[in-house]
Each structure stands twice: as C-alpha cells, then as structure tokens.
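Just the one chain here, the form predicted on its own, laid out as structure tokens.
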Amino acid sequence: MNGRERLLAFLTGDSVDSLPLMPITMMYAADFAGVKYGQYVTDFRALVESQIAIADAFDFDFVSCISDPAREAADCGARVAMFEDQPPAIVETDALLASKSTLSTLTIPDPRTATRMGDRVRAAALFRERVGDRKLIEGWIEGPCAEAADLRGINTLMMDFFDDPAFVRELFEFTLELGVQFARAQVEAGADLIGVGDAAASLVGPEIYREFVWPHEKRLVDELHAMGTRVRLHICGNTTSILEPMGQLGCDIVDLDFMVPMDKARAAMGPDQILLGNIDPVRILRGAAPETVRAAIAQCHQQTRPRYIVGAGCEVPRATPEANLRVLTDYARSTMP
C-alpha cells in the first residue's frame, strides 16, 4: 500500500498493512529541504517541495499545507510580523479587532485569490499534481476559537467570554464561515483531509468550551463532512478536561498534544475514535535516545490500539535527530494496528 491508500483504508475501517504515520513537520521540513522558513510560508512551491522531500525520505503517509496560524488573519487585515527564518507572528498589541465595532465592517476574503490563503490553496493544487496518487493531501485551517483569538487578541478574547458573550458568539460565527470557505477552496484544489488547529480552545475551562467553543467546532466538522472531506482536529495544550466533548465532534482523527494521557483519551472517546500522537516532541522526540523514543511511541500505541496513528504530540521540532524521527517510521512500518 502507498501512503494515500493506507490512510484512506484506515479512515474507513478497512484493513491496512501497517500503522499510518502522520507527524506534523513545518520548520523541520523546511530545514530538511534547505529552505528558509520565511520562504516556506510565503511561496507554495517551497512548501510543496519541502513536504514532498521529507515525506519521501521518512515514508510519511501524507503531505500537509500547514505552515502557520496567521494566513486567515493576515488576509482579513491583521498586522502580522514576518521573519526570514521563523514563523509569522500576529501582533496582538495591535489586534485587528481591538475595537469590537470593527467586526461589523469585516468581510471574508476570497480564499482562492487572497494573498496568504490563496498561497495555501495553490499548495493543495500542486500537491494534487505532484503526489495526489500516492500521498494523502492535508489542507489546514484555524478553528473558530483560535481564529477569534488571532483577530481579537487572545487575552482580550478570554475576557470577552465573561464581559460580552454575545460578541463572542458573533465573532465565532464570522470565524466559522471563514474556516468553511477556506477549507472548501482547499478541498476543491485537491486536499483529501482538512486539519483544524484550534489551539486557543485548550485555554478555556470545560464549561466555556461546552457553551461557546464546542457548538461552533461541531458545526465546522459537520460542514467539512458535508463537502466530502475528512477532518483532523489538533488542539495544542492540555485538553484532558474536555476530552469527552472533543470525542463527540465526529472528527475522523483527533490529534492530541503530549500533555494528554492517551489511555484517558481512549476511555473518554471510546474505541472507535482514531487517535494520533502523542509523545513529547521536545523532551522525548528531540532530546532522548532512539530506544526511549521507541518505548514512548509503543506506549501510546498500546494505550489506544487499534484505532491509532503514529505521530508526535505537536510539531516535530527543529534539530530533532534524524535517527529519532526514523524511529517513528520504523515503528509504524513494522507494526500492525
């Protein structure tokens, strides 16, 4: 089986020849290909070449359009700092929605022609041309809570939950539709699956998550499924307190950060939810010996089998030894679900 065949079969519950392998690589992929990260995030051709290079070298089952969380916000007009060899950063001290009244003036940019979103759409199309028959293609969008934080400022948004719940809901309606339109453009260009990064959702408590965030995430997942694509959810941080509702979203894959005990995730989400992750990307994957990496990924698998995909607890960090990353490949290819 090639990677695309393996993942598509696994997602539908069919038999596969080994565990699927889907680690997130962004800066690591750029470094591996000898590309400055500023170019990786602004030139879809550099991103595609880097992703294909690392996917082929380590036998990943997929390639990904993921690069940074600032694409949608930048095209909406947010101030974003760009760097030669680091990820873009949203300037929160000059947030686009510092004044709540600005929300009523915002319109959703056309993802196909907007500068930064359009670049990602073109990446999906080039992936389809280059590897669409052998690697699964992953598009990427920001989730409703994460994008709201990008536009409003994360600290201000956290206060808004208490000070102005009606505004939060209005803002989430905007970010939900923004995500749907951006995802649809990537799917039409060739993406097989849409990754949803909703990092800010890990910073709210379970009550706020259930009241504000979950309903919009659920609508997003349902909209993505309605357009015929698959969904991978990744919420950076410790989501232990919201595992049960996350498992009720209906995502094809739930990708967990390393702080979350995988056995608790399996118990909370049930036997059918596909889980991905989640060894410590810094302390273990980058910093430990290969035998420790193997023991850690084996433990994740044992706690979640059989519906499990090999990966780290977040992005593979820069300076991770190739031998350690190779452990993930060797474990996946030598292991049945």
Contents of the next structure:
Amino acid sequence: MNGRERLLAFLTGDSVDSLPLMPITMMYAADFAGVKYGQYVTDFRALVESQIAIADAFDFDFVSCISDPAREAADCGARVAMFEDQPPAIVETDALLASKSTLSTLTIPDPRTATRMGDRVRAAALFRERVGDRKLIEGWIEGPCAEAADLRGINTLMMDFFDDPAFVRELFEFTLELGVQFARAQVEAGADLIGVGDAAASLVGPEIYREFVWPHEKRLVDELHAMGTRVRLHICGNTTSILEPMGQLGCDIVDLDFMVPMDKARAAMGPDQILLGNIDPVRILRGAAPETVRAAIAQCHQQTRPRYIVGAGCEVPRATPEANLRVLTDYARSTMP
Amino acid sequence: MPDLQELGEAIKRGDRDQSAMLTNAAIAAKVPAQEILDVMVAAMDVVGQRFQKNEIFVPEMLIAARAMKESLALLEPLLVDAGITPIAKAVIGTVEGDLHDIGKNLVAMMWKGANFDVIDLGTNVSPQKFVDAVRDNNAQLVGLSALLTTTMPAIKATVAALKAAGLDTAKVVIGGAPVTQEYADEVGADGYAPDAASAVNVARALL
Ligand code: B12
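I've shown you the form predicted on its own. Could you give me the structure of the form predicted in complex with its partner chain?
Below, the chain from earlier opens the complete complex, with every other chain and molecule after it.
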C-alpha cells in the first residue's frame, strides 16, 4: 500500500498493511531540505519540495500545507512580523481587533487570491501535481478559537469570554466562516484532508470550551465533512479536561499533544475514535535516546490500539536527531494496528 | 462594617465591579489598608492554587488578576500614606526571540498580588534591556520566562549579562514550560518555579 491508500483505508476502517505515520514537520522539513523558514512560509514551491523530501526520506504517509498560524490573520490585515529563518509572528500588541468595533468592517479575503492564503492553496495544487496519489495531501486551517485569538490577541480574548460573550460569538462566526472558505479552496485545489489547529482552546476549561468553542468546532467539522473532506483536529497543549467533548466532534483524527495521557483519551473518546500522537516532542523525540523514543511510541500505541496513528505530540522540533525520527518510521512500518 | 470576606470572594470570581465597590467601601469605613491588602493577597493565593490544581483555567485566572489589580490601584494611595511599601521591586519579561506571554503575565499578576512592585518588560526582551531595567529600578527580583527550547539559551545569556553588569544581588527566578530546576542550576539562576502560584513562594523565600 502507498501512504494515501494506507491512510484512506485506515480512516474508513478497512484493513491496512502497517500503522499509519503522520508526524507534523515544519521547521524540521525546511532545515532538512536546506530551505530558510522565511522562504518556506512565503513560497509554496519551497514548502512543497521540502515536504516531499522529508515524506519520502522518512516514508510518511502524507504531506502537509501546515506552516504557521498567521496566514488567515495576515490576509485579514493583521500586522505580522516576518523573519528570515523563524515562523512569522502576529504582533499581538497591535492586534487587528484591538477595538471590537473593527469586527463589523472585516471581510473574508478570497482564499485563492489573497497573498498568504493563496500561497497555501497553490501548495495544495502543486502537491496534487507532484505527489499524485502516492501520499495523502493535508490542507490546514486555524480553528475558530485560535483564529479569534490571532485576530483579537490571545490575552484579550481570554477575558472577552467573561466580559462580552456576544462579541465572542460574533467573532467566532467570522472565524468559522473564514476557516470554511479557506478549507474549501484547499480541498478544491487537491487536499484530501483538512488539519484544524485550535491551539488557544487548550487554555480554557471545560465550561468555556463547551459553551463557546465546541459548538463552533462542531459546525466546522460538519461543514468540512459536507464538502467531502476529512478532518484532523490538533489542539496544542493540555486538553485533558476537554477530552470528552473533543471526542464528540466527529473528527476523523484527533491529534493530541504530549501532556494528555493517551489511556485517558481512549477512555474518554471510546474505541472507534482514531487517535494520533503523542510523545513529548522536545524531551523525548528530540532529547532522548532512540530506545526511549521507541518505548514511548510503543506505549502510546498500546494504550490506544487499534485505532491509532503514529506521531509526536506536536511539531517535530528543529535539531531532532534523524535516528530518532527514523524510530517512528520503523515502528510504524513494522507494526500492525 | 464592610465585608472583607466578600471582597476576597469577588476577587476570586474576577468580579472587578464588585471588588472595586467593596474596596472603596472598606476604605470609606477606615479599615486599615494593611488589612484590606492582606485579604487581597490571600485571595490571589487561593486563585493561584486553584489554577495549579486545574480547577480554574487561564480566563478565570486573568480576570481574577485584573480585579485584584484594579482594587490594588484604589488602595495604593492609602498604602503610601500608611508607609506600607511593596515588599520588593521586581522586573519580569519573556526572553529575546520568544513571544509567549500568557504564563509570564500570570506570574507578573501573582507577584503584584503578593504586593511586589512589578515592572513588566513584555516579550522578546534582550539581555541588555533586562540589565538596564534592573539597574534603573534597583530591582531585587528578576523573572525570566521562556516557552521555546530555542529561546532557553537567552535565559542563560540574560543571567550572564546581569552578572557581568554587577547586578548579581538581584535574585533571578526563571520559568516557562520547557524550563526545569536543573536548567536553573546549570545557568546559575537563583530559583525556578513550575507555575504562577509557586512563583510567589519561590520569590518570597529568596527575598
Ligand atoms: C499559546 C501558544 C502560542 C501563542 C502565544 C501567544 C501568547 N501571547 O503567548 C502563539 C500562537 C503566538 C505561539 C507561537 C509559537 N509557538 Co507556541 N504555544 C502556545 C501554547 C499552545 C500555550 C502556551 C501557554 O500560554 N500556556 C499557558 C500558560 C499559562 O502556561 P506557561 O506558559 O507554561 O506558564 C506557566 C509556567 O510555565 C510558569 N511560568 C511561565 N513563565 C514563567 C516565568 C517565571 C519567572 C516563572 C517563575 C514561572 C513561569 O508559570 C505559568 C503559569 O502557571 C503552547 C503549548 C503548551 N501547552 O504549552 C505552545 C508552544 C509553547 N509553542 C510552541 C511553538 C513551537 C511555537 C512556534 C515556534 C510555532 C510555530 N511554528 O509557529 C511559535 C513561536 C513564536 C515565538 N517566537 O515565540 C511549542 C514549543 C516547543 C518547544 N518547547 O520548543 C509549544 C510547546 C507547542 C508544542 N507542543 O510544540 N504559541
């Protein structure tokens, strides 16, 4: 089976020849291909070639458009600092929605022609051309809560939940629609699956998650399914207190960060939910010996099998030893779900 | 007699209007400033502990700290009149190259809540900026935050710069998700705390 066949079969519950493998690489992929990260995030050709190089070298089952959280915000007009060899950074002290009244003036950029979103749509199209049906092509969008944090400033948004719930709902309506349109453009260009990064959601507790975040994430997941694509949800950070509702979103893949005990996730989400993750990217994957990496990934697998995909808790960090990343490949390819 | 316990509860709930109202009422009733302050500090201690135990999360913590800050501002003139000064002057910031500030903000607020005078330098702060701020303000306490493994070396550089500038009497406390006690020992920092509640205890113990 090739990577795309393996993943598509696994997602629909058909049998596969080995465990699927989907670690997130961004800066690691750029470094691997000798591309500066500033170029990776601004030139879809650099991203695509780097992703193909890393996916081929480590036999990943997918390639991904993921790069940084600032694409949508930048095209909406947020101030974003660019760096030669670092990810872009949204300037939070000068947030686009520092004043709430600006929200009513915002319009959703056309994802195909806007500068940074368009670059990602072109990446999806070029992936389709370059990898064809060999590997699964992953598009990427910010989730409604994360995008709201990008536009409003994450510190301010956290207090808005209490100060002005109506504003938060209105903002989430906007970010939801922004995500849907961006996803649709990537799907039309060739993406097989959409990754949704909703990092800011790990900062709120179960009450706020259920009241504000979950309903919008749910609508997003439903809209993505309605356009015929599949969904990988990734919430960076410790989501232990919101596992149960996350499991009720209907995502094809729930990708968990390393602070979440995998056995708890399995118990909270039931036997059918596909889980992905979640070894500690920095301390284990980058910092430990290969034997330790192997033991850690085997433990994730044991606690969740059989509906499990191999990966780290978050992005594979820069300067991870190749031998350690190779452990994930070897484990996946030599093990059945 | 205004209800000081209610004031503590209002701060814990993050109810800024109520806490301001109760602070003003306590001031009008001539409750000694120290007593009002003690109630606020105790309330923030509880908030920090709840956060530590995952009973509350970032939003609840931020609004509690804001209520505390606003009440403290109302009390400040009385504290000055009564000769009650902050127990220490602290400089805090996120190190160079790093833009994560939620954890740092919480530590800064907890320190304020513990009656430290806190100067917050923000994010992406160079070693030189820390040196200047510590020197200019005669700070006894320095807080350095880093959330990225790639910016942890900037903690080391900042500690070294403070030493080189002869400012090693100021106690340096470091923190942030990837930071550990071992790392603090390695770079010669005076203390480390895993969360905002213990950051207060560590700072109190060092001063
Ligand atoms: C929110 C977030 C962001 C936001 C930050 C917004 C902001 N204003 O802060 C944004 C989107 C901008 C962001 C960007 C990036 N991020 Co980020 N981010 C996070 C996330 C999800 C939460 C961090 C957080 O706020 N936690 C909540 C607070 C309350 O916890 P805390 O910070 O740990 O603070 C507590 C303690 O550590 C301690 N503490 C903190 N500071 C101090 C200081 C002192 C003196 C003391 C005593 C104690 C102390 O007390 C605090 C309160 O209890 C984490 C994941 C995670 N779970 O940590 C990733 C994470 C920190 N980010 C990560 C990465 C890689 C990045 C990016 C490089 C991503 C990218 N490719 O674009 C960029 C880098 C930007 C930059 N140059 O800094 C990685 C870091 C990996 C590593 N160890 O190197 C993490 C761990 C995600 C992951 N799993 O890989 N991120």
